[in-house]
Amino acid sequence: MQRYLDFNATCPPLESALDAQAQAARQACGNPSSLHWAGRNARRVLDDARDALAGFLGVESGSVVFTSGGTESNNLAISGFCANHKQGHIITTAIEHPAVLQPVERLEQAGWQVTRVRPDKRGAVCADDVAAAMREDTRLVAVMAANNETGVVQPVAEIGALCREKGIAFMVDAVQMLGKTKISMCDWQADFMSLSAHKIGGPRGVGALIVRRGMNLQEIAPGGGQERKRRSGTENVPGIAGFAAALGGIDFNAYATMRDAFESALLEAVPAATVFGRDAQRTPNTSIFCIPGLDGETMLMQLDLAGFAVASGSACSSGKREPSHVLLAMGATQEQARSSIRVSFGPGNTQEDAIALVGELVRIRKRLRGMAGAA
């Protein structure tokens, strides 16, 4: 029996956004820049999405900029923001998505200053060591709303009304929140807001960031002006479109009373685990685990090979030895580090699911523990 455990990874596609996908595709045929009937009916979709989209957000239409997804977003908030700025610094934390520290990572070899906030041992941020970080020359602020990896929420309003305070562009990437708690850009007073389809039931390839009014960007890859000249490139209209019918399809609040009941069952047959962030606010479909001895990887493939389908740390660097960057600044080991496992539920997940994936984890162990010689 297959079991998807990896919701945070991606979200198989809604229904919904299927249909609104393929009818977009049969009857929005046009580029939504033509200026006949084709491109007309292409640009209507365009639009009606841009607006479903600002209406769930509660922004202005004009805010939201399409792009390719969350990655993107991200890159065209920060470089797209430094661009139009002299150097200067940077805050952003040391937990942050690739897509964050690696655009970040790029503009410091330039000459920008960074600085990386660690979080304390729950996997939060404290928004007291974002405001002492601050300098007089400090452009930028980028945090993410909740952690992929740890799905601990990080407390973005603080930040937002420090930044506001101190006149600090703000850049939240709330991939990771969209559909799981209340999404806030006013709230949060961010200037920037990245976020993905495909992590609420969307189609891979499509995503959006939302932009204040009056905060310019440079594009980063400059062409016909698309997107009120932020973004260039012919609209993917009907991966807007499914997108926008994927807002809302998913509440995964659902899932807190599952998730709840895995670990509570895990630390119980394993009392030697450690559940990561599990004091902090989290997102209520995301739990990240190690078991002390057993290797991530190894465990992931036999948990593959028994159905199950999880994530070893961060789904975006699955494929590499390194050990999650997230929890050795949680202060974890090298070895926990490797040898953490995420599960993140979604639709059609069970309560039977988790109490399985439990029972899966202590065989596997024993398994693997005989074979080394241990008891």
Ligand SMILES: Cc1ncc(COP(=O)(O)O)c(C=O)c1O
Contents of the next structure:
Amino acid sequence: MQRYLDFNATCPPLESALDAQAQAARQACGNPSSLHWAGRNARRVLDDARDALAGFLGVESGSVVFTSGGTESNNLAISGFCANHKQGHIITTAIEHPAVLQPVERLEQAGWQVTRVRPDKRGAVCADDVAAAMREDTRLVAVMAANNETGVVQPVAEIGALCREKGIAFMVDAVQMLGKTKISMCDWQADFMSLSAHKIGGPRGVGALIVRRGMNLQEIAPGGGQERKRRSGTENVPGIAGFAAALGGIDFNAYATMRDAFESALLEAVPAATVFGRDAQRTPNTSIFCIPGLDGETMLMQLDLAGFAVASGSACSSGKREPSHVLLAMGATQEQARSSIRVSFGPGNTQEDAIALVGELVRIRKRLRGMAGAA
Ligand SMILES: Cc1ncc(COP(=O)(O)O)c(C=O)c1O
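Moving on from the form predicted alone, kindly provide the form predicted together with the ligand as a structure.
Below is the whole assembly, all chains and molecules, this chain first.
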């Protein structure tokens, strides 16, 4: 039996999104920049999707810039904003997604100065630490709303208020928050907010950057000047229609009970296990844990053989396995970070999946321990 428990990686597409995508692909097949009827049909679909997303978020339609996903949105906000400003200082956190860490690192190599604020043991960044890092020449603060590995929610409203007070631009990576907890660019006083369609059952390769009125950006890939000269390239009309159709389609809060049942059962069956961020406010569907002595990647493969799709906390880059930078920043040991496994629940999951996963973990642990003992 196959069980998908990796919704933070991607949420399989909703029927409504697939239908909207197929319909737009067939019926709105013109280029939305063309002036003829076919172009106007495509433009209408695009405008409707823009209005739907803006309405959902409570922002102006003109602030929506469609992109190819969360990675591009983060890059556009960070690099596009900094390109228009005098070199200075950036504040981010040590637990951001690589789609924030990497563009910030590039700017650092080009001469910008960077402070990476560390989280506490629970995985939450403290707004006071961000305040303490602020300088005269701080131009941008970039903080995620919720962490992709731990689900820990960050104090973005507090940080946003600090930034507004000091006149510093504030970017929020809200990719893991959409569909999980209320997001409000206005309450957060954010100037830029990144979103991705595939985390909520929309298509992969589509996203948006919400840009507050008055904030200007330099395009990172100049071209035909689409999206009000903020993101060139013919818009992915079917994908964008699918994104709009997926909005509000999933309430991840429905999975909090399942997640909590999973963690209770795990800790009862394996008291030596550690659940990270359990005392912090978290997105409702996410759990990351480690079982001492067991390698995360090996567990992941064993679980895969048994039909469970989960994620390990270690990232694989250029064939080299790196322990989770998020858990390390929280003070986890290298061994804990290497043995971590992330489970993220979503549509189609049942309590039975959660309990079956614990049973499988216990069986694998017994088997691997037996093999280690026999060796
Ligand atoms: C917090 C966060 N930011 C950005 C991204 C990148 O989004 P995308 O896959 O749409 O490029 C992800 C994807 O996992 C994410 O979790």
